[in-house]
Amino acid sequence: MATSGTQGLRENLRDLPRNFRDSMIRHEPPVSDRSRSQAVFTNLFLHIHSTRTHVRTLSASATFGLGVAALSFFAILTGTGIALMVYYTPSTDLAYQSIKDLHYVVPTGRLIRNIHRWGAHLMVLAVMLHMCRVFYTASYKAPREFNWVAGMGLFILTLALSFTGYLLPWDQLAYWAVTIGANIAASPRELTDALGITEVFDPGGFQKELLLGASEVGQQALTRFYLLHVIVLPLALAVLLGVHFWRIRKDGGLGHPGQTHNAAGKGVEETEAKRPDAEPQKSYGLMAIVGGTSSATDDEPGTTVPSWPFALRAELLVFMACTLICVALGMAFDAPLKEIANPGVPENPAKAPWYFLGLQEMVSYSAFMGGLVVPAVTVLGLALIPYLDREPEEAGVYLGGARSPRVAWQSALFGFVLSVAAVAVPVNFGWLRSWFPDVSQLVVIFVNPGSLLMAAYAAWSLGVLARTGSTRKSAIALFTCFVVGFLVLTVVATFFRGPNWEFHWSQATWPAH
């Protein structure tokens, strides 16, 4: 009996690797459609995918991999951020020195920080481009409208992550950029001061103190921003990412040509050409797409391929490309590090990161309207687009439908001219206070180039609606105007704003300090 027990133990030890693998991986090697479907269906990390992916969504021009790129940059930021946390000290006395140690003492510390910095910029860019791709291919329409709202939430969280991380180096650039953000948070005081009610009702002061933990940028703000940046916001973004990807799967995958939905999200047309090398078999059974109410249930096996390895291979290639770009930029360009933060010596000009510069340009007209009201109305308007535009339209087609490209080009031209005028008129002729010294402060707050620009874009969109009778074309007009306006204001603030936020055609004409 003892010998038998010893022999059984030896056999168990010999079979331990195989038994451990079989207990962890509950599918056959992925060599057939059935086993590939099982690999996705039974894997915790792969289960976010559907077992099969539509062939047209794997085309590079369909999505340009922008959603996966944004996720890849987030993964890169998470890895490099954890590495930076090992050496960073969130203290106003030690933060700057810890960044200098990363630059000059810690092996590869400078490269890790550079990669982190470039990853943050590229993630913001990828999210913006991804939103544009989803909009212009009508992939926000039912049943995907809630996922568009989730995407807007991810966009806001991405900007919040960038903003909170900006303060952590505790140099002059970071300190004064965050000071601008804090002043925007306090900007409702413009309105309450004009109404004379600040002493009894001060939402601006409350917002600033909520943001900074104090009345000024200091240790409380650094601690708060650090916790938000490394714990709260990443967790919130990860949770919302899970919702976003899950909804993509449950809503029928990515929108693709031939897939049209009505306002209720029901498929009304599906005419797909089958893949020539397809082998439509029933071997994948319940793990394939079968009959039901899902928007993807009409996909034939010949129009789809197993997510393993086709979709996963494409995602891996995008991740590798994003990593390569971050490393190359990190090796070529250093993240800026100016002098240690000095509250007594303001940066002039103090400029926010590029993705906030369009906002800063509008803030120069009115911090309350340009910094809070216009962005809030813009985000709300964009979030509601799927619920206001309910026209059936083929998903996955760029500017599908008659006259849509024409509306887009006309709107781009209109948005460009109006945004240039919003800068040129105040620069050359001043604004209301210059023309009417006694004008009411309330008029100055609400009637400024930023608010007028937003109103003009809305009026243009309504005009397109009246002219075409199409809510889709009206949405294209509004979205295009805002995109072009953002680009113009960003370029102006980046290249043509100098000390005291004055307009200069060249940095060579800046006044000497």
Second form
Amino acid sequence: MATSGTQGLRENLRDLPRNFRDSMIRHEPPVSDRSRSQAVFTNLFLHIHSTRTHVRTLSASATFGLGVAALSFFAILTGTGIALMVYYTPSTDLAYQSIKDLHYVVPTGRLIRNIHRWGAHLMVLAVMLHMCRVFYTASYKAPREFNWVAGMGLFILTLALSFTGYLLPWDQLAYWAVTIGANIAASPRELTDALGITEVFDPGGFQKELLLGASEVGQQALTRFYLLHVIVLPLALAVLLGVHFWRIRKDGGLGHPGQTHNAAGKGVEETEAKRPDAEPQKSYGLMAIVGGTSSATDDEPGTTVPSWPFALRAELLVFMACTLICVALGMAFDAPLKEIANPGVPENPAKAPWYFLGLQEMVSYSAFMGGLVVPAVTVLGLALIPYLDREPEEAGVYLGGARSPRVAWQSALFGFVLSVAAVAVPVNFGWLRSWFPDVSQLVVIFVNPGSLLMAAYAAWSLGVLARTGSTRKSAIALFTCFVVGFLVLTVVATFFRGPNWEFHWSQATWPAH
Amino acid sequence: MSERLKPEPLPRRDFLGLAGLWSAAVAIGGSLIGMSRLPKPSVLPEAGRRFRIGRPEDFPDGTEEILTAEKVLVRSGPQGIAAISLVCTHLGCIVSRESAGFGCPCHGSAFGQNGEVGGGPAPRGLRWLEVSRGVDGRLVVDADREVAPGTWCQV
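Now show me the form predicted together with its partner chain, since the one above was the form predicted alone.
Now the complete complex, all chains and molecules, led by this one.
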């Protein structure tokens, strides 16, 4: 009796590693397509993939890997961000010094901070390009409308993360960029002041106070931005990312030509549920392994490949490339750090990061219109695209449909000419105040190059709608105009604006001070 | 029995379930709404924005002095002494004194000699601040109290 007890224990000890592995991993060794599919299906982290992936999804030009790249940058930023938090101190007395320590003293600190800075720029870039890719391939159409809106949420969170991170080094750039940002939040005062109702109704002041916790950028603002940057926004972004990925699966994977959806335009699961003769409901993912119709698509067999290894390999490749770019940039270029924040002397010119410079260009006409109204209308308009344009179109083709490319390049030209004019006219001829010194402030707020540009783009888009009778073409016109306008304003603000936000063809003509 | 006395009853379980759900929602929502006041500061955590700037004789007639830390320009003239805030009314940068008046480095707002809007995106002129004399005779500027442009403190 005692002998067999010890015997059993000994056997259990001997088999412990294997039994532990078997209890943890629910599938066979991944040696065949079938067992690999099983692995994808049963693993918590891998089952965000379907067991098989459409070949078109994996072709480089279909997506350019931009979504995975954005995710990769987010992962890199999370990792390096946690590392930076070991030394960073969110106090106005110590923040700047702790960044200096990270740069000069902490082993690998400089590289990690550089990677964090470059990763942030690249994540914004990847998210923007990803949005363009999804738009131009019509991948926001039913049943993917909601995922487009979730993507807009992720875009805003990405920008908010980068804006909150901007203050943390507590240098001159940080201080003045955030002072400007907080005053943009307060800019509804322009309107309430002009109407004389600020005393009783002051949404601008409320927003600024909520953001800064004070009336000026100081310790309270630093605490709040730190809190947002390291906990609130990354958490929100991670949750929304989960929704985004889950919806990709539920909406039938990435859009590609030949894919069909049921009349209700709903996800594929419902199609299955409505077919009582469908094969066992639960194993929809495994059905493809044994052949027959995959629930994900109505494709011919042979157009899909096992996700392990093909999709996983592609994703790993993108991740590796992103890491490589970040590390290479981090080794080659140091993240900037100006003098310590000085509330008495602004940077001149005080420029925001590049993705906000288009806005800063418009803010230089009117803070309220350029800083709040135009961006809010743009974001709202973008989010509503899938609900305003419901024409059925094959997802996954760039500018599919006859004449779409033509609408796109005509709109690009229109958008370019008008945005250049929106800069050139005020630079050369001044604006309302220089022509009519006594003009009412309300007119100055609403009639400025930024708002006129937006109105012209909207009119152009409606013109395309009237001419072609197609909401998709109208959407292409508007989106293209905004992309081109954003690019032009960003380039102007980055390269051609000098001290006092004056126009200079090159930095060589900046006045010495 | 008539139909009126036999309405479609809400099943007891549905009623209890819905009641439970709604009480939970009201409890959580109510506490969240209550807590949402937290981030709005009831007292601004700042040093007072009233500061002494010196005695009237420190500012001879016809001179100007820029107090960098306080972000004001103190001007002395025949009518008395006035203080003009150097915080740009556009987006809060600090304007610099130029021959024509004031200029903002951030977005190019321009102001005239008395802070009136001369160009650029600024929605209004620079703020004139209240100047008064303390009990000890020294001048006090209150950055929280704006006065109409052209208001001088008699000395």
